[in-house]
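Here you get one chain, nothing else, as structure tokens; it is the form predicted alone.
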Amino acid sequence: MRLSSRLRLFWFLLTLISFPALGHTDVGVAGGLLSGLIHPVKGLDHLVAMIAVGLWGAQLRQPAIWLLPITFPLVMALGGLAGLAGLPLPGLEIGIAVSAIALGLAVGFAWRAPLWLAGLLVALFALFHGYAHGRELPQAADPLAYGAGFVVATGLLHLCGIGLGALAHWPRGAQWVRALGAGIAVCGGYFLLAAAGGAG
């Protein structure tokens, strides 16, 4: 199947998915640990970006395969504190959408970025995702359990990405991983349109 055909198939499947595009539009429904665990999975913008971190780490191999998935939750927690404190962060939704685009393109092109640059980009994007979560913490029934839940869920999504990224050890698998990255970038484009009010 050619790459363009894969993208069309991915886009078609995307339209069938009933999850909300933006995972942080459900302010007021946060609960405790279970709610925090489910939250990143409910929002495709969080889900694809976190899987992309694992995919990219797997492509870059050691030590990025572990450094990137560790960096993301740590900085995301700091972003969560910033959101909880009410610090300003302009362009939140756009930043999250751009994270999916950039990480998806990095995977799609199998970009061999220097470790420091890959870590810096992942940290920057984690800040936006964490801030979005942090804004919801005050509404949570149990903020600490909710925060712990979404950090754990984030780590599990990274592991899913690493697992899928292991396919890159084989030539055909590497093509699929890159196609998945391209699909994530397409999702990011959709999120960007949604953030701008042009989609959804």
Given for the second form:
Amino acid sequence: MRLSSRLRLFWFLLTLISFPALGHTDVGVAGGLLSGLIHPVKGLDHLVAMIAVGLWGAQLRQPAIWLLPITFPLVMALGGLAGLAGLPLPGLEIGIAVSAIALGLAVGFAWRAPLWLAGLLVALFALFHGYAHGRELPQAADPLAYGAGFVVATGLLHLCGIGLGALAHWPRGAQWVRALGAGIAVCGGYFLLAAAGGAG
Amino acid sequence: MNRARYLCLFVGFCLPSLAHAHLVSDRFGDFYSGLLHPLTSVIHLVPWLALALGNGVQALPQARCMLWLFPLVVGLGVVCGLFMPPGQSLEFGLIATFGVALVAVAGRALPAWVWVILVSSIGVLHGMAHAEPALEGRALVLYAAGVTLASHWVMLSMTAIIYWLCRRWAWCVIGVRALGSWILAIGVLFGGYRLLV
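Having seen the form predicted alone, could you give me the form predicted in complex with its partner chain?
Let's see the whole complex now, leading with the same chain.
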């Protein structure tokens, strides 16, 4: 069967004006899990901060390499509770932006902070990120699946940061890691400006 | 084959009917129903995984003991649940069982009696929750056997994997702690949602 060029053009135009079929709508457990998994990845402010936690942990090595990524989701959940309860947390966006700046600078300068201080800082920033997630939780299709999705995504982003931070074992790799940290701090600066602009 | 036969074959493929080789709704249907219920429900599966993670870091005699104790108390819970009125407190009890992930986060073995009490109470609670779906007119023994087998299968497979990995590579204990922290965080968020929203 040979189609004329006009018919082909007509078919091509039809494909351009097609509507999504919505065969798989984001409902139920699968929808909640998927939206939870995607949420931290879609938000660049969350993404860079979580990767920075992994990077910093890798730079600080044992036991920070696992203690920081364990602290983050636990305290993030407490922040999520505060968000669910509707407790006020002023300067939420600024706090998230500052987390990217501070963690990015810590990686950029390869800051050898004491373990307690590193844990405290990560916990403080996790509160802001968790609060933001908690405020968005009630709209989820399935709250348990949504929570599971974004906690797993957060953990995997930490793991991604740890993987990248493993480059720090080589001299040239250590420079790359520090450059990544500087890049994250710059992103944080942009988020801060955007948050300040939004607040103003 | 000529074109007409191909067409007939194609149309035949487009109009299949169910073979009914496995009649789930007959005979052992209630067994399969019990088997699949905990495996297809996040609220049951996630705390069971946390329990298995915790069991993987226990001393070998305790871990072994739990492999038969847990299914037993789950089965007992299913039977008990039939005589208990369904209530919201059961759901809060289930949410509280996410707290067992703390054992995995700590990555330490507990005293045997503490572990037995913990496992028994969690097993009974989950068993009672499994009895909630309408069991009227169903074969209780088959359903309870299905739930019990599912609990045994999850515990046995997960505990074996974790125990084996943790005894060979030290970093696996870190993985267990990280997974435990994830489950705990999920539990805190879900519990908060149920309580506060």
